[in-house]
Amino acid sequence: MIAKASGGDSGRHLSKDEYRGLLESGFKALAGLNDIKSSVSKFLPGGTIGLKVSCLARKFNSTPVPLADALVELLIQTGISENKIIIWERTNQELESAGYALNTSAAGRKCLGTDTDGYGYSRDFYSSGPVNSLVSRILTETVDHNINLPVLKDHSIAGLSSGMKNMYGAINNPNKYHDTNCDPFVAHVSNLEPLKAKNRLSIIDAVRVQYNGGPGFDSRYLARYNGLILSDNPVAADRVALEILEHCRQQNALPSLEKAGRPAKFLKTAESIGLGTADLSKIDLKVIVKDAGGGERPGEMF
């Protein structure tokens, strides 16, 4: 489902409260329930919760701190202990460069990179198809359930950088998996046993879409969409993200990703190995528009 904020095209980031409103509406619509606590519990039944952010674009267009803060606040409200929440990324430097305050203490939510002392990568390799990688011990040993929390961006090789591509940040050797538009590698990274077992939700920030020039930041190619994509189907979430990305490209007179030579081929591969739904016509997409006063109404994708 998509939760969109109405109005506003100033290019600013959303506030924590605005993200909080979108998250509450999104969780309830996704769960089909009216109660926020029951809605969150349907996908996250306790334990330690990981939030895998994307910090490659530093402060310019990484997972916004207000979004992570709003999600942490919501999880706490629904009964998850703050000490059982971990915001994580590949390295501490990436987190700090995106504006996150590190915390490796036992008090409060943790925020740390895989390169933190005492963590690192798994001792054993995990394999799927041509992928053979070590996986972050934050995911394999610390987290019970993970929320994938990326930003919607163009990618110079894969075409699409969204949920599944974000999980390259959970393995030790992502540099090996960029040939042939990252296909079939993106799909098989997400099919590694710890990732497949623990990724419960994709929440994709599509507020400011980097529709060209990604995955880094290029201010010439930013479009305002003002929405979050929420799904427990990682392939469907990315397929919807692709539709938004292609729409932004079309609105700005750019060719489709396929014509640009970087189609997001990995989506069909992901579907073929059972990770989810890549056919947009088979995705039951709901869109909710949230206004500044807190009201909401059904909306359209575009």
The other form holds:
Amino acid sequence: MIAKASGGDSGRHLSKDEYRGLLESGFKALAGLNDIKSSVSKFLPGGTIGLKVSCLARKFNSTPVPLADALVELLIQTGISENKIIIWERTNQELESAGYALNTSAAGRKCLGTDTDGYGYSRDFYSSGPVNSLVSRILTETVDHNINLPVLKDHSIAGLSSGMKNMYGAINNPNKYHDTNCDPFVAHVSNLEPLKAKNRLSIIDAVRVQYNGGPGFDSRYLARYNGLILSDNPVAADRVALEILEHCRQQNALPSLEKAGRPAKFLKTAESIGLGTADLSKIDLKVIVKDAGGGERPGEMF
Amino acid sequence: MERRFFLRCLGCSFLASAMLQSDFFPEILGGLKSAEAYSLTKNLSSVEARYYKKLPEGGVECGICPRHCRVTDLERGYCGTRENRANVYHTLVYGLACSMNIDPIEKKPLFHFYPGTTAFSLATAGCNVNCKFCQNWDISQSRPEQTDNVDLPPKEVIAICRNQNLPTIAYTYSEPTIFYEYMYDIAELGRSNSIRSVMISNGYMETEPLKNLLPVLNAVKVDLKSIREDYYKNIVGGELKPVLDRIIQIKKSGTWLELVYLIVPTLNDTPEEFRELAGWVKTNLGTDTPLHFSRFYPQYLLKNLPPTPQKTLETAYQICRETGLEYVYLGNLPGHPAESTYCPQCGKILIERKGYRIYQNNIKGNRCYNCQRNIPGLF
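The structure above corresponds to the form predicted on its own; please provide the structure of the form predicted in complex with the partner chain.
What follows is the whole complex; the chain from before opens it.
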């Protein structure tokens, strides 16, 4: 489903409160429930919750800190202990460069990279195809349920970088997974056993979409979409994200990703190995528009 | 904790060397103490890479190896050690050694290159292939931020060699191609300080970088992992043809060359493959190029396979000798007669080896002591 904020065509980021509103609406709509606590626990039934953010592009185009803060606040409100929430990424340096304050102590929500002392990568290899990888011990040993919390952006090789591509940050050797438009590799990474078992939700920040020139930041190609994509189906979430990305490209007179030579082929591969739904016509897409006053109404994708 | 772990490994490495051959190289024990002097760094280097081009549509194309990775901003090539930063390609491992040790030159293995001497051996993280049998996968398949690194600029490497009277530097353990700039600068500085350089490589490098590197190297050992393209594709994650081309390029350059072929049970161990290999070496390199067959032990992603049977190694040896190759060796079989060098003319033992130790060396001025046959190599 998509939760969109109404108006707001400026280039500014959303505030924590605005994100919080979108998250609440999104969770309730996704769960089909009116109560936020029940909605969250439908997907996250206790345990330690990981929030895998995307910080490659530093403060310019990483998962916004207000979004992560709003999600943490929401999880706490629904009964999850703050001590059982971990915001995580590949390295501490990446987190800090995106504006996150590290916290490796036992008290409060943790915020740390896989390179933190005591974490690192699994001893065992995991594979789903020709490449084998070690997986972050934050995911394999610490987290019970993971929320994939990336930003939506163009990717020069994969075409699309959103949820599944963000999980490259959970393995030790993402550089081995970039040939042939990252296909079938994006699907293979998401199919690694710990990722498949623990990823519960994709929440993709599509507020400000970089529709070309990614994954590094390029201010020439920013569009405002003002929405969050929420789904428990990682392929469907990415498929909807692709639709938004292609729309932004079209609006700005850029060719489709396919014509640009980097189709997001991995979506069909992911579907073919049972990770989710890549056919847009089979995705039950709900769009909710959140007004500044707090009200919400059904909306259209574009 | 990580620092202690690194120093322990480093110490163990020095110690292992020392234990192996302390009667031969007592000075190595001094290295154990000096290991403590190195401090770990979390920083990666930011030195502009050589051999890349900027693409008109944005991004860069790496030209160091046949992969020719196309890399956009903030991404890395397949090796994980080269990163595009605003369309300037950088090596992240320049001056950052993640493994260093003092090894006998026989361990490389180089058998016709100053036998009985030692080499200061170093590596950085990263590799441009992904062999399923890699014995150093923990550094070769890691990105540099995942290894413990010491800040060791080229002049420090030279200083270590001078202080410890080490005649040779070996670029080894991972794949030196991916730390080309670091290797080149050390080798060039070494040359002006009368310190030799040897590259222990998979040969998966582009023509031009190799051409420019060879003048500062004294020897190259190439792991020719198979003579079949599908093995390179499925087991190595690379291509055979560029490797064969580079081997010929090295041979033609006059830089000393030796080859190693790791025999992996069921994957590259048929007599037909040994015949193809022997024929290729004879035709393209000549019968005087040393060829080492190495015994496989279960490692990394091939733990399901058994060690190579001794009989298979001996079959490979026999086939190559029958084909006419004059210097064929068997490795990882300590005590086997095929570890030693024999005169192809009179059959006398020239260099007797057991493991990495040399028990006798009867080569006098590149000639057999008995029949005066010329023995290729640097002795």
